[in-house]
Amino acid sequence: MATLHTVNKSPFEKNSLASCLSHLQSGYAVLLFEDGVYGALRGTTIASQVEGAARSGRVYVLGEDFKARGLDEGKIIEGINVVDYAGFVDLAAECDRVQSWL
């Protein structure tokens, strides 16, 4: 059963992303949006955990939210895919359930 995990909190303010990553099971997808997009940046304290998740499964970042924060897409961790709002909807539709990490 595929689960889409969504994280909208910055990993530097809340532990939502770290908790999410520690509960991933096969077939997962993770979408970072709103302030959760900071988790997609290379060179941060949580980057190695996110890189591991991107190697083992599917990790996405919402491009519009990334750009809205003035972040450079060139700093996105390798293996993370950038999606738009339509891609967000597609991910939610293709997964059996959605788990929001608050």
Given for the second form:
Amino acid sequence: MATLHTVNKSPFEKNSLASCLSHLQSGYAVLLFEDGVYGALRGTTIASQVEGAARSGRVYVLGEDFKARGLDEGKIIEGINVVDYAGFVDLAAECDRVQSWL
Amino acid sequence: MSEIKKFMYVNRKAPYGTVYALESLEVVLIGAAFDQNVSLAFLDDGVFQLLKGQDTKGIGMKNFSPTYSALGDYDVTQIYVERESLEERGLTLDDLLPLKYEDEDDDWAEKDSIRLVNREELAGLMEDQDVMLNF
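Structure of the form predicted together with its partner chain, given the form predicted on its own:
What follows is the entire complex, opening with the chain shown before.
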């Protein structure tokens, strides 16, 4: 039933994250990676769209991509969890399918 | 000797997710050998290129952000950052690398290369160029 949604595009450049968020069904997990990690930042023009989904505790950001870009972990939206590559694999394994929002 | 032209490199993409940021930097460094009037503009996701504290060990890619700090040594000293692009991303000037150059016309005084401009001012600067290179 549960789907892992992955987003790897900047939310300021494409609507992949916005479209993903508007298609979430119960049991969802969302993983932000590559340029998708910018969606995890507080205080941006798109943060309010992410905050609602993050309250479920099922939104994740890939720490390696976040660090690579010089982003501050203190500025991650509340409720978003940081995972590493092994955590990414665990999420993919525990969900029934993966949907990549390119 | 041909006349000096005004070149602006326009950077609108985040680093690492695509190769645009690195390619732009490479072209800027090559172009710096040609004694032209060069400026760089960072707007939209391009402002992310200049963030401090980039650490790419975890993703197996080269961290090219230290190269921005060397631009002053190549006489690339006009770096325009769009204020609105920073604000939309919850960023301020303090989040960016402190890029400096030594001004030979002012007893080699160390000065900031980054000039924060608003959208209107940047549009005006673009109008003033002879050549635009977009990344």
